[in-house]
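As structure tokens, one chain now follows by itself in the form predicted alone.
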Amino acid sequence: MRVAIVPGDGIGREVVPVAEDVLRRLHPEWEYFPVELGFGRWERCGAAIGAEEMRALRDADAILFGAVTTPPDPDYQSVLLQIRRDLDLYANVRPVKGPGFALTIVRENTEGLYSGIEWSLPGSACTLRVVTETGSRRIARYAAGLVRGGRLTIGTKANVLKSDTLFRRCAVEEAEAAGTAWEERYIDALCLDVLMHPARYDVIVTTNIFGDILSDVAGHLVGGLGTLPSANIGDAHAFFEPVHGSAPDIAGRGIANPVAAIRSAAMLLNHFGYTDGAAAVDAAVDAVLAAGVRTPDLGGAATTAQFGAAVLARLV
């Protein structure tokens, strides 16, 4: 197994080494190699990612990613959008688990409002929302495959947007073809109901930006974005990252929460069939939190390194 280690910017450089240590503890035989990309690289050489870095990501069996800073500069192109498109990582999977509930938010990851098709005119700017039948069907098919005994919730604004009417139709047809129970909810009402009644939900599928917002909202249920992992899955590549951003306001202080990065490493293990290892990592994180070892965002005083060391101590 060849794993690309991509810290990126900001706190990504602090939490990814902790997650890498977890993987190395369980699988020292794997090959781990660094890949530099992000705002720091853009500042130094004018490109957030180059052809050599893309080749390295394409050649990896798995990618463990931290975070990148995206400045408000018209010349800066989102490196994450480029990676998702170039590696065709069409399924973004974000599990949210807490006392009495375990839901998974699946969002289409390569089109929608994050299509990357944008232009500016005097006095206006436009971003093209692209929703295709091919993209809608494959993400709905993937999400339906994750349902285990519950139902698939289809989140849209089909009452307003023609593009969501297409997405809804494809999702319903794919759910029915898979024999999966389904329901539909409008995304604004769904955001509120997920917070009020998370146990009602199993797997939620939606479009790109709606899924991005919904999964961030759901972070409220489990202590914030510092705890949420995610996976970006394609037919040939797999990319794992914490949901949080680069958090430049706390970068370099050693207080970033590594839970999301560690749980992303657990998702990596699970994706490749190492289910026992994934369960052990999640159990170790749960035990450390239950013991009161927490970073400041969760009301504790532990540093990033201290939390990581506590998790490693339970992976013996």
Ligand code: ATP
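Numbering follows the first chain given and starts at 1. Only the largest set of C-alpha atoms that superpose within 1.5 Å between the two forms is called the rigid core. These numbers were taken from a predicted model, which means no experiment stands behind them. What changes on going to the form predicted in complex with adenosine-5'-triphosphate (ATP):
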Contents of the next structure:
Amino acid sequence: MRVAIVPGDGIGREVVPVAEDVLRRLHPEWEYFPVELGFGRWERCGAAIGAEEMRALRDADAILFGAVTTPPDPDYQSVLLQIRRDLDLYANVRPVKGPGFALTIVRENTEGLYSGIEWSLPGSACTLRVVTETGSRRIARYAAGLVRGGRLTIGTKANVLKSDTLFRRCAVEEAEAAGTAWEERYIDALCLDVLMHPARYDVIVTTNIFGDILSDVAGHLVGGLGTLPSANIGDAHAFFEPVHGSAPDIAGRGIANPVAAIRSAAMLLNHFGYTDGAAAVDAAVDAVLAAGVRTPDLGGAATTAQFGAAVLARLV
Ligand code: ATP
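Structure of the form predicted in complex with adenosine-5'-triphosphate (ATP), given the form predicted alone:
Full assembly next; the chain just shown is listed first.
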């Protein structure tokens, strides 16, 4: 297996090496190779990513990513959006686990309000919300495949938006075809209910911007950004990253919480069928947190490196 290691910028450079150490501990036989992209590369050569880096990502079986800082350039195009589009990473998967609940938000990653089709006119601006039958069916199929014993919750505004009526119909048909139990919720009510009754939910599937908002809302359930992992999955590529950004405010101080990055590495293991390894990593993180080793964002005094060392010590 070939794993691209992409620290990016800011605290990505601090948390990704910790997650890489965890993968190397479990799989020293895999090939790991670094790919440089982001603000640092932009400062050096005027572009955040080049053809060579894109090729390297395409050649990898899996990508472990940190975060990128947005360069101060009005013409800058998001590296992440470019990678998601080029590698067709259509499923953004965000598990949110806490005491008594474990839900997964699956967000459509390639269309919806982030279709990129927009224009400005004098006195107005338009953004096209594109929802296709193909896009809706494949994300619904993927999400239905993650349901284990619970049900698929379909989050939409199908009562108002035609594009969501289509998404809802496709999702319902795919859930039925997969034999998966399903329910539907309007996304606004769902945001509130997830906070009040997280244990009611198993897998939630929704469109691009609604999933973006819902997953940040759900982050409130688990004590902040430093702990939330995610995956971007396509049929041919898989990309794993913490939900948080490059956190310029704390970068370089060695205090970033590596939990989100380590749990992203666990998602990588899980995705490729190494479920025992994934469970061992998650259990090691849980045990270290339970022992009171925490970075400052969680009220502790541990450094990024100390937390990483404590996790590795439990993985022998
Ligand atoms: P970007 O522009 O790259 O998204 P940002 O600062 O706007 O950066 P985040 O990087 O997500 O957004 O950070 C939001 C806040 O959460 C910051 O105050 C940051 O310090 C904190 N934060 C994010 N990730 C972590 C982490 N892993 N450990 C500790 N604090 C974090």
